[in-house]
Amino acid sequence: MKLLVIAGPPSAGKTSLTKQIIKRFKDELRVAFLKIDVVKAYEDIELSREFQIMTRKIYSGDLCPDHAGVMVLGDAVEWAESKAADLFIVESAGLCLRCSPYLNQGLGVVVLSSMAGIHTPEKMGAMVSLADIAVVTKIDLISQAEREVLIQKIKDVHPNVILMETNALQGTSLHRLYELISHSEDIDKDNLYLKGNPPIGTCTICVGKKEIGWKHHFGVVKKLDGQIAEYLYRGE
């Protein structure tokens, strides 16, 4: 089974891209789809109705959606395999910019809207820097100069990423993406790992403590005058 993880910020065009991929492969591959979101999602219903594919969704609730993805992906891969899927597409909620949902196998695709601004790639950390493929959407809504600057910003963050530009609603210029998916290797479900290291997130905020200010919290904490990567650990 092939695995495709699609990430990106809200409203970037992830679902539109997913529809184009399913439309391309539904007649030659058995496709399964999983949507990971926080509160509400309807993509699974839409895709099931439009393409008659197997779909599921999971709400992360109190967890970061990427953390929830790590927790459920083992079960999800087994579910897709039990349905004899040839291509398993996982669409992340894309709300945690520090995390990366990509794995050591399959393809990781980040979807970026050209309308989000030229500095967006620099703000998104591992979601861009660990992707295999970057797809820039809504290219018909900005000038050529803005497009070129955005593309260069992506290359600055991730020089080796495979770049594509598209109007995802029409599915223009996605032939190379389809080719990469077609030639991607089947996964070995017993050896799936995160591509990058997850961030340190051990703190009392994660377990519901509401007070404001690092002096009220324990675990990994951060002060205003600290450097970007400077953290403190306060034992309870």
The other form holds:
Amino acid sequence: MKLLVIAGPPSAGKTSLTKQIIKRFKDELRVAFLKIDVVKAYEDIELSREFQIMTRKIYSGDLCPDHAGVMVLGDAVEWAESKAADLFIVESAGLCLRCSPYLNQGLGVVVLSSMAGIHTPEKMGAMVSLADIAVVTKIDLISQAEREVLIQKIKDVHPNVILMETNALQGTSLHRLYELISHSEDIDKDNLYLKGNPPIGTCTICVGKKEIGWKHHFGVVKKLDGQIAEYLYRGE
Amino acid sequence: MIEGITILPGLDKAGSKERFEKLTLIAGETVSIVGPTGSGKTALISDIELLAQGDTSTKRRILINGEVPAEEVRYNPALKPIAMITQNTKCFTDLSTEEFLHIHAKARKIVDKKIILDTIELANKFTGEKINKETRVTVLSGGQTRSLLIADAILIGAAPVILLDEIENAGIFKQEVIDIIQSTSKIIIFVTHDPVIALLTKKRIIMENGAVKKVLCQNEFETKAAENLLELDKRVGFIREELRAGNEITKELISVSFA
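Starting from the form predicted on its own shown above, please give the structure in the form predicted together with the partner chain.
To see the whole picture, the full complex is given below, headed by that same chain.
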């Protein structure tokens, strides 16, 4: 089974891209789809109705969505394999931009809208810097020069990413993505790991303490000024 | 070196194959694409810009010098031989004009910093409202944006193929643009509703229902007609600038312009 993890901010065009991928592969591969979202998602209903593929969704609710993703992905891979899927697509809502949902196997795709701000690629951190492929969408809405400026910004963050531009509603220029999916290797489900580092372990905020200000918390605290501990991880 | 680009037929809106075998445009040639709204003009230049390989809605394929372009040429802006000015007259990038051009020059692997001010200077030849290097591109007017993007395409894009989508619509000095562009050995493709631009180009592609309907070559009579129209256009342009400057149109002015 091939695995494709698609991430990106809301309204970037993840689902439009997913639809193009499913349209391209549904006749040659058995496709399964999982949507991870926080409050509401309709993609599972939409995609199963449009393409008659197997779909699931999971709401993270009060849990951090990336945390929820890590928790459920093991079960989800089992589910997709039990349904004899050849291609398993996971669409995750990238929200706080601290983490990225990509795994050490399969392909990680970040979807960015060309209407996003010029600093968006930097702000998105690991979601861009750990992706295998970056797809820039809505290219019909801006000038070529502006597209090239955005692409340069993405390359500054991640020089080795495979970049492509598309109008995802029409599915233009996606041959290269389809080739990469076709040639991606089957995953070994017992050896799946997160590519990025998870955030720092539990603290009083994680367990629900609401008071504002570091004095009210213990565990990992950070003041407005001053260093945090040397051993702490500071992003990719 | 680009000697020519070749368009291989795709499908019209009804899904039937276009009725031409191949269409080759050669260096130094000016081409216009005409046809009613929705006839597929913009889709055709988008295909050229994306170097489509059957992977756009029209299913057309584009060859460079008779060959399928390498993947890298399609996806790396620094190698892309095509610059396109779309109908967009708005920039969303929150950068100053100078920063914007700087990053674009970097994307195109140009090291000479002088190109940034040269581009702004050229843009200011195309528009009546001066652009400063500090101006943020998000607040440029439609005409300023177009002028900047055309200057950018000529100098920073510096591409051997330039695609211009309805440049007549943006309140810029189109004659200046045409003069500068025609003095190069580039392939210039205009999508246009403007009779002057259409008649001044060597080839005219006529679109209908998403497909290329026919291709006409400029004849002697049309060249003459274009010259006359150009004269008329200059006079209309003169009146337009008077109106834009808030002046009244007097009898004398009309007799000077349309004598």
